[in-house]
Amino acid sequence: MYRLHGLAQSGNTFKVAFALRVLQQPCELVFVDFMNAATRSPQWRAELNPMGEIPVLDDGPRRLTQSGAILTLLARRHGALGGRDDDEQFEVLRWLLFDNHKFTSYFATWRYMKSFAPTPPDPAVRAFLMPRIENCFGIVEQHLSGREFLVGDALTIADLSLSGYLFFPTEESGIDLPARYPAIARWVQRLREVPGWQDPYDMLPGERIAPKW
C-alpha cells in the first residue's frame, strides 16, 4: 500500500491523493505538521525528504517527492491519466512543467502568505505575485474555453496538477474563480464530479485553519 505524507492545507498533497483515489489505489495518509516547521527539522529531512517539502510518497522500497514526478509515476504504473498517445503525453508533461514552475507556484505562494504566514503579506510581494497569477490564470482560462479538459478529451494528471489548489475556499486566496475565470470555474466543478474527488479538508489529515489576513 502507498503511504502519502502531507496535510490538509497542501494542494500538492491533494493532487497526489486525488490521483490515487481516481486510480482506486489504497493509501495510508500520514500527517506532517508543516505549519509548525516539521519539514525544517534535520531529522525529518534526513528521514523523509532532504528538499524539506511535501508531499512524500512511500512506495515500498521507493520514496518519491515532487508532485509532478509522483503523478507521472502513478500514471505510468497504473496505465491511466497520462495521455493516450505520444502527442498527449508530451502535452501532459508540458502542462505539468507550466504548473510546477508558474501556475501553482505563484498561486500557492500567495495563498500561503494571505492565509497562513505569521505576518501580513508584504505589499511589494503582492504587487509582484498578482500580475503573474493573473497572467497564468488567463492562459488557462483561454485554453479551457470550449474544452472540458486540459489535454485531449479525457481527464489526465495535467488536470489534477493544475487544479490542486483550486478546491480550497475562496477566502484563502481572495480570488473568486466564477467571477473572474468562468471557464476555469466550470472545469473545477467538472473535476468535483470525477469519482474519487473529495474536499481537501475532508480527504487529507490535519485540521482546517482559518485565514489570518
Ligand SMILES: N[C@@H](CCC(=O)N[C@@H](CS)C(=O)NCC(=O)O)C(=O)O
Given for the second form:
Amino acid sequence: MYRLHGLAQSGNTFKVAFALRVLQQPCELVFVDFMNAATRSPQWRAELNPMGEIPVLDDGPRRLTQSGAILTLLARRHGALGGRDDDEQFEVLRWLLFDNHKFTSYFATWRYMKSFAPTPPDPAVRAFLMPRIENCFGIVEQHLSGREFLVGDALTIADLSLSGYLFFPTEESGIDLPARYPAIARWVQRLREVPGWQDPYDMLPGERIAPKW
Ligand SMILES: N[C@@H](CCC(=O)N[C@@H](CS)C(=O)NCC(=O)O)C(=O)O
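Right, the form predicted on its own is done; let's see the coordinates for the form predicted together with the ligand.
Now the full complex is given, and it begins with the chain already shown.
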C-alpha cells in the first residue's frame, strides 16, 4: 500500500491524495509537522526528502517526491488521468510545468504568508506576488471558459495539479474565486463532484488552523 507523508494545509499533498482516491488506490496518510519545521531537520531530510519538501509518497521501498512527477507516475502505472494520446499527454505536461513553476507556486506562497507565517506578509512581497497570481489565474480563467477540463474533455492529472490549492477556504488567500474567476470557480465545483473528492481538512491529517493575517 502507498504511504503519503504530508498535512491538511498542503495543497501539494492534496493533489496526490486526491489522485490516489480517484484511482481507487488505498493509501496510509502520515502526518508531517510542517508548521513546526519538521521538514527543515537534517534527520527528516536524510530519511524522507533531501529537497526538504512534502509530499513524499512511499512506493514500497522507494520514496517519491515532487507532486507533478508523482502524478505522472501514478497516471502511467494505473492507466488513467494521463491524457488519452500523445497530444493530450504533451498538454498535461505543459500544464504541470506551468502549475509548478507559476500557478501553484505564487498562489501557495501567498496563502502561506497570509494564513500561516509567523509574521504578517510584507506589503512589498504582496505587491510582487499579487500581479503574478492574477496573471496566472487570468490565463487559466480564459482557458477554462467554454471547456470543462484543462486537457481534452476529461479529467486528467493537470486538473488535479492546478486545483490542489483551490479547495481551501477563501479567507486563507483572500481571493474570491466565484467573484473574480467564475470559470475557475465552476471547474473547482466540477472537481468537487468527482468521486473520491473530499475536503482537504477532512481528508488529510492535521488540525485546521485559523488564518493569522
Ligand atoms: N513542486 C513541489 C513543491 C512542494 C512544496 O513546495 N511543498 C511545500 C509544502 S506544501 C514544502 O514542503 N515547502 C518547504 C520548502 O519549500 O522549504 C511539489 O509539487 O511537490
